[in-house]
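Here you get one chain, nothing else, as structure tokens; it is the form predicted on its own.
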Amino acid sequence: MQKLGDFKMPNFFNYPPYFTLQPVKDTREKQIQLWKELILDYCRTQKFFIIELEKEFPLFTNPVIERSLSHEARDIFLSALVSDGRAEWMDKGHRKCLILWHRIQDWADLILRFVKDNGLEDSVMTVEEIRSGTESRGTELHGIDRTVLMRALKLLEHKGKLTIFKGTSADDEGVKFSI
């Protein structure tokens, strides 16, 4: 089994036909499913949140078998993730895709668990502390994409679990938990 960094690639990654869009409907559906799972797993373990179609992305090329996904295949696989609610296009031209290996509601649940596990129920933190502070080290929240984090925080604010307040800059936006 091939590895990409510390990530073990699935067997199909070394099978050249999987780098070409399959013409038979059932085979293509299986191909799309395998690629969706691979993209989500890879992005989760490597903490990738954004894939740009025009830029190289490690999964989309296999130098061992000298194969790369076409632009069309990349678009189809990412669009399938968008259809499942596991990704969102960040622009009208479908050039940048935000990968949601957890849905926004799941990120919100992780934030609540983080707050409870760390006894932060009535405390104030900056958004940056949640993303990169010592408390979040070793959790899935550490290194979270700011867009994803803000969407999850806004969902929790809407549910009355916290209040977001503006600082003098985006770096010092605060969050007051009230769980």
The other form holds:
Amino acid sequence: MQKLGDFKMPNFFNYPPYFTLQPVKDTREKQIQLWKELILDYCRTQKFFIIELEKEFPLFTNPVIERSLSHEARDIFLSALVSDGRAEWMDKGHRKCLILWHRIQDWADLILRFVKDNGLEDSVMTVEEIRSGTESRGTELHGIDRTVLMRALKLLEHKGKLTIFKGTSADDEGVKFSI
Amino acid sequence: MAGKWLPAAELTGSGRPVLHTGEVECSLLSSVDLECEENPNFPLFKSGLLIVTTHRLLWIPASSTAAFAIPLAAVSHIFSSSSSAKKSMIKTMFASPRVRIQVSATPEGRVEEGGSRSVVITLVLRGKSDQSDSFSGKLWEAWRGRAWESAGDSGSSSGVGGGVGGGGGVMSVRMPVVGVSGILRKEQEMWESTDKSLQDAFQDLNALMSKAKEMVMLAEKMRLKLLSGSNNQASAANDEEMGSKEEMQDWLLSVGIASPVTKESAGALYHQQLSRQLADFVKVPIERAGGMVNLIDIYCLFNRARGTELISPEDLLQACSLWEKFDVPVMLRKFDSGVMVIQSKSYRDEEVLLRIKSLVLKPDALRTGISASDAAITLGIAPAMAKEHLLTAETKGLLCRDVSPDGFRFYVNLFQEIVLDDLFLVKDHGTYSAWVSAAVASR
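With the form predicted on its own already on screen, would you show the form predicted in complex with its partner chain?
Below: every chain and molecule of the assembly, starting with the one above.
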């Protein structure tokens, strides 16, 4: 079985037509679904948050069978994720794509659970502490993309669960939970 | 009933007359009645297609079922159409032009060559009057050409110089040229020793036209000679020689449609008659190609067989599209890609799909896919044709494509077998598992 890092690849990753956009409607639909699943699976286990179309992405090239996705195919598969709400384009030119294997709402719920599990209901934390502090180690929040985290925090702020404020250092922000 | 008075004529499957050796069509005219005033029992021959050939007058009813023929040899006199009409000027202005011919018949009145009695048959031309003038001209020409007289001896004569050429001044019937010229030029050195008169034929086109018939005969003779030659020396002849002989035979076989339908002879009926002739012609190449041939290939083959009476692509297309109106066993088909083919009506896509399916399921094909040329070799058809079949199979979900720097290949479609909920699941005994084991075996 072929592996990419510690990610086990499904058999069809070596099936050459998987890398060519299929013109027939039914086949194309199934192909897009398979790509969506594989991208989400891979990004979740490998903690990939951003896919840049013009840069190498391990999933989009298979050196074993010497096949690689065309730019058009990458755009189509990621756009399919975007329309499912599982990804967002970060620029109008479709060069960078934010992959949301958890939706923002799900991330917000994860933050709330994390706060409750650690008894931080009235505490203050920096954003950086949530991403890489000792408390978050071993949870899905550890190593979360900053953009995704800020989006989830803003959603919670909107619901009155916390307040975001400028920290002492210029590049970091603080969060005051009030759950 | 009608057969009692006129000899029957044979028709091809698509309703074209079967011509005798050396017989050529001169003129076609629709909406013609046949009448015989002397014979009250003479049946109604209403509004049929009349064809003047060098040998016969053929009458085909609109239904194209059974045709009848009056051998020109039986015609003893052709009355000028205007002579009888002088009686009444007013009548001639409105009545259909008539051509009366005196033909020999048996004592009972059946039209026959060398019969003791003679009857007068009237041809009533109901079509446009301007056509009828040229028609009677053509009839006169054909009758006076007496081509049927030379047909007998030229067929059996050993010398090529015999036949029509002997007629001298009687050569008023223009023989359409049949397309041997190109082939003959290629093989000219073989021919030089055969007959000096052939040399003259290459000097100018007029000479060539008068020699056309001889050349078809010579081609036929050479084919037979080659056939017998290859039998006799089968053991001695080396392979290369055999190969060139077979090739030569093929050339000679594709030489001739003896009487190509032309605008000149068929006039307004041109496309209709061309369409029927084409339907007869394509049977053999379609059969040889397994039921389907590219339209372009047919265009080349058809024009090659017609010799110098070439038709335009538009004429071919029009002739093909007329097939819908006739009961012919072939049809024109247009693929999504725009490629047009002629296929027999009995042709079934399913059979080809089955063959393609068994092809892509072979271990090698599972692993590396198949190209259009792979399929062409297995199916025994042209690569362009094979590609159309593969694309059809793709549309039906049987195949899917792989486009890479290595080329355009097709694989058996596995997408529908992969389970979305479990990307790693490979069901036993499916195409997917067959592919997995073939793919693993290759590493």
